[in-house]
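Quick heads-up: it's one chain on its own, the form predicted on its own, in structure tokens.
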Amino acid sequence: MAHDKKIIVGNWKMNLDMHEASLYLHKLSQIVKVHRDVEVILAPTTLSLQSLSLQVNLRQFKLAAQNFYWRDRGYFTGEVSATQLRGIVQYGLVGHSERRHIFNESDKDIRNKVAAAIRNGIRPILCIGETAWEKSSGETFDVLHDQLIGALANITSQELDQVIVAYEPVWSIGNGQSASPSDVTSAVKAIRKQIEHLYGAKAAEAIQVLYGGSVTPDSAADYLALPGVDGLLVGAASLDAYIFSEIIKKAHKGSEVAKED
């Protein structure tokens, strides 16, 4: 099922200070037209979120947290909770491969974060994907299966409506190595099959699935045209307003073509 809206997420990671972030948002808002068929989500560093939430036009862009702690409040020095992010962000990345592999977040942490986001009215963008070693060992589908089950264990079918899944093969992030169309198609198919197994066919059709991994303006349209891909999670290419706006344009054009078909 093709969804009405394509979702384009720009993950800035640990880049842009508050001043740079504000300038970037100003520039992007000037060059990106509002398209009803594209939801553009920006994920700046936590430090910039509040000031950008006052600057952003929510008709044009939504904001996402790159990370948060799963408890709502308490003795957790240095952490920020989903409760504190309420009203500032509309989305939250959960389980990004850098959180899993650099910061050793477990399936249990990720499961708790998905639930915390939903509990606080924030839509989780759940990132899943295999490493190079897992891919070469033929374990891609097992990994996707385990990460999905691990993350969604406590989620009801009603709550699942709030969840977006991003397939990001770890081996293709930040190194310019893009996944082939057939890799992405089969992974997205496997994700929907697993959702069907857990929640039924209707849920599998309705869930929005994004692709992330060295996306560029050149590859964006190809990925967006793949069956079952509802949008993109963009890393490095989202740090340049002009390059990112090209990717947004491709998403809009792709939706227009799909409507004509």
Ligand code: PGA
Given for the second form:
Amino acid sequence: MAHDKKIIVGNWKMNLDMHEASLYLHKLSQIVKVHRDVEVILAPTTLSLQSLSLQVNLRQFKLAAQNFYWRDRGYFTGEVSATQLRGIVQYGLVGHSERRHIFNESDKDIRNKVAAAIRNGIRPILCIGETAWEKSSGETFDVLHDQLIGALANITSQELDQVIVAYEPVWSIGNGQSASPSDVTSAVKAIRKQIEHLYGAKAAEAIQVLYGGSVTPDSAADYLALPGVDGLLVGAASLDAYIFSEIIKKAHKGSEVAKED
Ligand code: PGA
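Switch over from the form predicted on its own to the form predicted in complex with 2-phosphoglycolic acid (PGA), please.
After this comes the whole thing, all chains and molecules, with the earlier chain placed first.
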């Protein structure tokens, strides 16, 4: 089930201006050269995406949108569509808990965004996870089940190949409260079970599942070693290029992260 290539995503959220983003990319590309076994994905604010897309070496890093609207074009003031992001990003976050909880994104919005990403050749990174209250009420697996069903309702098995799922318990995001290895293992298992139920055993094995929530260079290796975990979605610890490179290093099979092709 473990994929050869680990995925490490840096979600900068609403941090770093265009100049800082460019300096960051320059710095990270100096520290981290070419990977064959790690896919490093940077998710800057929408504003920086275009300039970073001109600067980035796609053999080194890929880009992700943090958000986009699901219609391709039209009268939607203030929105950016997946169609407009085509060719600029390779991935797009969908359903991040901050989108769900602060911006009230519904399962329907998320479902439409997953479909819009795929329609536009962008791989969706679908974020799901329970709140503290849902966890303490024993509802974690129900929440994961509902969020998966809600997001994937219109997705065919062929399209599922494009989808990455990130398990991000809401109570562990941005607060240093990381989930225990057994919490992550059982959640990831439940996610794969649900995928199996919907799409069959092969799809359940093939789908890439990430963990996100207060990951640091110290905890990264432990999460990456868990069965069924194919990578990490990193917020705060991705804001500093050096600290982020330490996390990338943990995903790299060899000890040397900076290596030329
Ligand atoms: P964090 O954020 O690493 O700061 O907890 C993770 C995320 O929001 O994806």
